[in-house]
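Just one chain is shown here, as C-alpha cells, and it is the form predicted on its own.
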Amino acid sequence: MEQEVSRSIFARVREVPADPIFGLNDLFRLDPRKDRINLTYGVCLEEDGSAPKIFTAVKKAEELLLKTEKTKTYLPILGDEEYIRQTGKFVLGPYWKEEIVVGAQTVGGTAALRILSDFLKNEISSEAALSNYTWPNHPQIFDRVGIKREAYPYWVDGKFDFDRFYRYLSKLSRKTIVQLQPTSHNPTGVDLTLEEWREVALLCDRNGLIPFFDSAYQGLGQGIEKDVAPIRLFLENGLECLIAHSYSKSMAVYAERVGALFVCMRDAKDRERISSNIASLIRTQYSNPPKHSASVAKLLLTHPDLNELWKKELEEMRLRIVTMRHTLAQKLGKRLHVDFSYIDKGCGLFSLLHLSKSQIIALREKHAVYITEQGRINLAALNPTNIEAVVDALCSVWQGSKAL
C-alpha cells in the first residue's frame, strides 16, 4: 500500500532541543518537591529565595514616569537618544565620544549580541573565538548568523590559565572576532587581571583581532567602574571594538529587556555607514525598541536622588553575593578538606563546579538541587536558609570523587 503522504506543511519541521537554562527551569517548575533549590537561573534572588523584588529606585522612577510621561509614540529605530548617551557614559566613561561611537538601545543584552553578530557576519568577518566555557547562548547566536566559531582555552583543569589562553589567541587569523567578558565571567566567575587585559589589548591591536565585549554584570563584580575597566583599557590603547550591554542584572529589570550596543571606531568617517547598517538590522528584527524600560534606566542614570539610591541597592546586592561566595567556599572546604579558594576569589553571579554529568543528575534527582549541565552555580540564588542543604547535596555527590 502506498504510504500516506502528510498534508501538513509542518510535517518535516524539526524539533529543536530545549534551551540549556530555560529548559532546566521548566523542569524545576514541574518538580513537586517543596524543598527544591534552583541555582540555574542568572537572577539575583532575595535572601529568602523568592523572586527578585523590584528595586526601590526602579519603583520611584516608575512613579515619576506615571506623573510626567505624555506619550507612548514610537522611539527612533536606534532608540532613546538620551538613554544611549547616558549608557555610553556609564560604560565607556571618558571614551564616550559621539563622533566615533555608534550606540543603539536594544531589547536586552541578547538583542545587542545578535544585532552586532549579524553586522559582523554581513560586513566584516565570519570567524569567531569564544571562551571554553561560556554562556550557552553565545555559541547559539553565532551559529544562527552563520559565523564559524572555535573555542579558546579559558578554564583548564579547574583554573584560568592565562599563558595557554594568550598563546591560543596569538595564533588566531586576522579579523577573527574574539568574544570577551570584561567582568564576572559566565560561567566561571574568574576574570583576567588588569595587566593581563593590557596584554590582550596589545595582542588584538598587533594581530588585527576584533574585540567583542559582552558586558552583562556591570556593578556586580568588583564595582561599577572596575567592571568596565577592561573595555576602557582597550579604548585607551586606541582599539576599535564592539560592546553588548545589559541592565537586566544591575537594575534587576529582567523582564523589561533593556540593553544597548556600541561600536567604537577610530575614524569618524566610518560612523554613518556603520550606523545605517545597525539601523537596518534593528528595523528588520524588531523595528524599534520599547520605551518604558529605557525611560526607567535613564532616570536611574540621570536623576541625582534615584541614581544614589540605585547605586546603594546595587552595591548591597554585590556584597551579598560576595558573602555567599565566601560562605560556600568555607563550608565546602571544611567538609571536604579541599581548597575552594577559586570560588571565594571569583566575582559576580557564577562559579563553575567540578562535577560530572552523573553527579549533576544526582543533585537534581536525589537532592532537588538544580544546576546547569556545565556545572555552573548561581551564587546569587544562595542564602542563609538554603546553603546548608546545597552544601550537604554537593558533599554527598562529591564523596570519594577523584575529580576533587
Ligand SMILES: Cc1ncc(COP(=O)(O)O)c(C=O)c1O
Contents of the next structure:
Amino acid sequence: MEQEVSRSIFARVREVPADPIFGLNDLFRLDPRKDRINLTYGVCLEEDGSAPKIFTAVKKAEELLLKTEKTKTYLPILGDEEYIRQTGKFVLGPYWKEEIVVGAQTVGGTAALRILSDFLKNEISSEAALSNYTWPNHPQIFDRVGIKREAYPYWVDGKFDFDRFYRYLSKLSRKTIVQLQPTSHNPTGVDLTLEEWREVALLCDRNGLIPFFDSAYQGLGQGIEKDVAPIRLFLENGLECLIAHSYSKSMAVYAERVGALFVCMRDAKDRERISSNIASLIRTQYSNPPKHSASVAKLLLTHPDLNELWKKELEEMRLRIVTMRHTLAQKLGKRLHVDFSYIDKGCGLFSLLHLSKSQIIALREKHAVYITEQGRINLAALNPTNIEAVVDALCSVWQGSKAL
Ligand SMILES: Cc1ncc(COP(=O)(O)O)c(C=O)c1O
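Compare with the form predicted on its own: the form predicted in complex with the named molecule:
First the chain shown before, then all remaining chains and molecules of the complex.
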C-alpha cells in the first residue's frame, strides 16, 4: 500500500514548545483546585491575591485623556517624541542627550529587546552572553534572530559569585553582546553592587564588549534612581550601550504594552544611520507603536500631581514586596532552621529556591503551588493570606532533602 501523502501545506510545520512561563499559567488556569497559588509569572498581585488593580494615577490620566484627546492618528514610526524624551530622562537622567542617543517607543520591553537584537544581529554582532539563569524569553529572542548565545555564570551553587562571573566575562571575545539587568535580576533577585558594576563597565570598555541592558523593573528594586544607577555609571564612563526599558510592571500597565529602547553612542555622526535602522525594523514589524499607553505614561511622567501619585503607588508596591521577602525568609528559617537571608536581601519580584525538578512538580501536583521550572518564585504574588500555605508546601517538599 502506498503511504498517503498529506496534501496540507502545513503538514510539516514544527511544533514549538510552550513558553516556559505562559505555558505554566495555562496549566494554572485549567487547574480546578480552588486553593491553587500562582507564583509563576511576574505581575504584582493585590494583597488579597486578585489581579493587579489599575493604578489610580493611570485611571486619572485616562480620564484626562478621555476629555482632551483629539485624534487617534498614527504616531511616527519611532513613537511619540515627548514620551521618548521623558522616558529618556527617566532612565538615563543627565545622560539623555538627543544628539548621541537614539530612542524609540516600543510595544513593551519585549519589543525593545527584539528590535535591538535584530539591529545587533544585522549590523554589529551575532554572539551574545546571557546570565545563567535568566528570563526565559532572553534566549528565545536571541535564537529567533540568529544570535549565537552562551551563558555566563551568575547563580552558582545557590549564590551569586562575582569572581566567577567576572573571570568568565573577561574571556569573552571582542564585540560579544553582554546582556545585563540593572536591577531586580530575573530570576535570582540578586544584583551587583555599584562597585562591582564599575568593574564590569571598565572590563566591557577595555575588552570591547557590547553592554545590552534589560531594564524591566525600575522603581521596584531599590527605588527609581538607584535601579538605573548601573546604566548611568556605564554612560558616565563613556561606554556605548543599548537599553530595553519596560513600564509594564512599574506602571502596572502590563497589557497596554508600553516600553522604549535606547541606543547610546559616543559619536553623533553615527546617529542617523542607527536611527534609520531602528525605524526600518519597527516599520516592518508593527509599523508604529500604540498611542494610548504612551499618552498615559507621558502624563504620569510629566503632570505634577499624577507624577507624585504614581511614584507613591509604585513605592507602596515596592515596599510590599520588601515585606514579603522578609516574612518568607523569616518563616522558612524558623521552620527549617536554615538561613534564608538571601531572600530577604534580594531585590525585586523574584527569588530562586533550591528545588529539584521533582520537588517543583510535587509543589504543583500535591500542593497546588505553581512556580517556574527554574525554581523561581514571584514574591509579589505572596500575601498575608497565602504565605502560610506556601511555607507549608515548601517545608513539605523539602522534608528530608539534602538540597538545603
Ligand atoms: C527581565 C524582563 N525583561 C523584559 C520583560 C518584558 O516586559 P514586557 O511585558 O514589557 O514586554 C520582562 C517581563 O516579564 C522581564 O522580566
